[in-house]
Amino acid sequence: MATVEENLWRQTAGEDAAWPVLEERQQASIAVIGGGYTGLSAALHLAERGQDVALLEAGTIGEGASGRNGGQVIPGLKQDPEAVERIWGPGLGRRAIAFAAAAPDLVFDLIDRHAIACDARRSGWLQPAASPRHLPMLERRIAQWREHGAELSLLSRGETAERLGTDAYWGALFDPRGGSLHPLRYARGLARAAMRAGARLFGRSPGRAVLRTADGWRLATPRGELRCGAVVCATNAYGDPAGMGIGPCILPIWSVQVATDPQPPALRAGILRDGLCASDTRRFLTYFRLDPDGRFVIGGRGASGARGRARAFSALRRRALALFPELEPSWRFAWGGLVALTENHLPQLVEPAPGLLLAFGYNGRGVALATAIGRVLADRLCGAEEGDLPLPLLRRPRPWPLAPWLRLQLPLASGLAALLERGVAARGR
């Protein structure tokens, strides 16, 4: 059992490229800050359109959430279609719904087009009902998506048990548009594709200051600076180098995961059939899947401190064995990363000044959404009109009400979640 945090994806991704450090003074047409899915997708799409792009990553490519998530490619936004239309209006709302529905298509198209070896499987995504009270909600969700042309279905309790290999759930939404991948290999594949298209990528080069100049922008790094005409800030929950006040606009929530060694072939043949991945309807949701080598991976809400994460790791192990008592509990891996939650549970696209763009807040759906929004950022910098964008373009980030107070409550909420998980696991036994 892992006693310290050990990231499965980093251990199985292989050697990374030796990305150079930005040194001395350099120039580019567009600078991208952040080497996760948003920044990498923006850099790739900008470079493919002939832009001179330089990307700055504070650590290594995919070091943040893009190399720490569950690898589930989930369509749509966190909010259901009717809520999106209510929040953003029917016209923009419908554009946003169609955009988010097609986001997995972009992910798998990029993987195919650039031959990214990241264990991609488009076997579908299940959202199992943790309680019979959740079934009407899933029925409404399916009905709303069908109005937008999506072929979702509701599985019975027996069908859910057959597909998942556990009778812990009461039914499930099945979405064939979803899938899974190795998240860090995907990030590194996007980086290599961007580099081949002409983008320059720099590691260990945090953009510590973003300053407006008479002819554009200046980004300072520890060993150099970058002069450019426009800036994309794509750091999500991992900083605010542009100093635009992102902090009060997100709640940075820890999502943690544990994973086993490869399970015996006979055992894994009976669970998560056809390569399915799942995220259930619990308030503090549990998400799980098998990787291609048969490791069982399960994740959920964590806590900010090392002790809190250790408790969350233990709760996830108990939850896994409550769902699948037959698992061989060889818990070699345990790790976590930050999810950026926004006040309305929708992403924010912000243009505080001409030539400065920010995007953040994927609310747990970052693999597909961040990739797609990276392309939207490229569209905007290549001349797309505001009215043609699939998301609202804000002039300033939208804050959480009482953000400092809410941040203080996060440890309490995480502790309560761990206690609830422990109770559920005990009842499952």
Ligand SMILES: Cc1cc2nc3c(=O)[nH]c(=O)nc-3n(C[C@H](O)[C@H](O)[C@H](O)COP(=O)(O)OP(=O)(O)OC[C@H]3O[C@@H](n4cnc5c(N)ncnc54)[C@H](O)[C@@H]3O)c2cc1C
Given for the second form:
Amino acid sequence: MATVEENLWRQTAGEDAAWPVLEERQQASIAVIGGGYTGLSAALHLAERGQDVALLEAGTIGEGASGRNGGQVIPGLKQDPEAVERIWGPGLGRRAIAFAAAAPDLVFDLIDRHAIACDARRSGWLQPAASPRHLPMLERRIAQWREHGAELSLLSRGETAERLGTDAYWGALFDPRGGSLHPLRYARGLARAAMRAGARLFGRSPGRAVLRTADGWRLATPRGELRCGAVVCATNAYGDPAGMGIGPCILPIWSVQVATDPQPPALRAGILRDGLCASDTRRFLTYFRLDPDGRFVIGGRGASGARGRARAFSALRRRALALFPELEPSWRFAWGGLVALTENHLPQLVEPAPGLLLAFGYNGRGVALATAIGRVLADRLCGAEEGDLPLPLLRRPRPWPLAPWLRLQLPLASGLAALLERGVAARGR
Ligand SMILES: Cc1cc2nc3c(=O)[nH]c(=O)nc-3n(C[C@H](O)[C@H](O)[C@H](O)COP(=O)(O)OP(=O)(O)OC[C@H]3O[C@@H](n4cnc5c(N)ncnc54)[C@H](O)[C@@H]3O)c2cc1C
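The structure above corresponds to the form predicted alone; please give the structure of the form predicted together with the ligand next.
All chains and molecules follow, beginning with the one already shown.
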């Protein structure tokens, strides 16, 4: 059993390229800060359009959530289509829904086009109901997506048990547009594609200050500086180098995962059929899949301190065995990362000044969404009109007044929610 935190994806991604550190004074037409999917996709799409791009990453490529996530490619926004239209209005809402629905297409297309070896599989995504009371919600979700032309379906309890290999769920939403991948290999593949397209990528080069100059922007790093005409900040829950006040707009919560050694072939044949991945309907959801080598990977709500995380790892192992009692409990990996939640569960695209863009707040849906929003950032910097963008363009980040208070209440709230959900599940049985 893992005694120290060890990230499965980092252990199995192979060697990374040796990205140089930014030194001395350099110039670029556009600087991108953050080497996750948002920044990498922005850099790739900008470089493909002939822009001179330099990307700064504080650690290594995929250091943040993009190298730590569950690798589930999930279509759509966290909100259902009707809620998106209600919040953003019918015109923009419909554009946003179509955009988020197509986000997995972009991911799988980029993987094909740039020959990214990241174990990509488009075998669908399952959202199993943790309680019979969640089934009407899934039915409404399916009906709403069908109005937007997506072929989602509701699996019966028996079909769900057959596909997942556990009878813990009451039915499930099946979305054929989803799939899975190796998250860190995907991030590194985007980085290499951006480099081949002409972008310059720098590792261990945190952007420390973003200052306006007479003719653009100046970014200081510990060993150099970058002068540029425009800046993209793609640091999500991991920083706010432009000092734009992202902090009060998000609730950065820990999500943690544990994974076993490869499971025996007979067991693998009986669970998570056809490479399915699943995220259930609990408020603090549990998500799980097998990786291509047959390791069982499960994730859920974590905690910020090492002790709290250790407790969350143990709880996940217990949950895994409750779902799949036949699993071999050869737990080898345990790790976590930060998810950026926003008040309305929708991402924010912000342009505080001409030539400065930020995007953050994917609410746990960033594998596809962050990739797609990276391309939107590139579109905007290449002249896309505000009215043609698929998301509202904010002038400043939208604060979440309760976020600072919620941060303090998180440990209590998660304990309470876990108790409530245990109660709901027990009543359902
Ligand atoms: C445990 C976990 C599981 C998840 N599972 C899923 C899933 O299965 N499916 C899904 O769709 N989404 C999932 N997500 C969410 C998804 O991973 C994120 O939404 C997505 O990766 C965000 O990408 P990003 O590029 O915006 O941010 P990140 O990947 O976090 O990248 C931000 C980068 O900015 C860098 N940085 C910060 N400050 C600076 C600075 N000053 N200078 C330079 N660089 C800086 C950081 O080092 C980091 O690399 C999960 C997230 C976590 C944490």
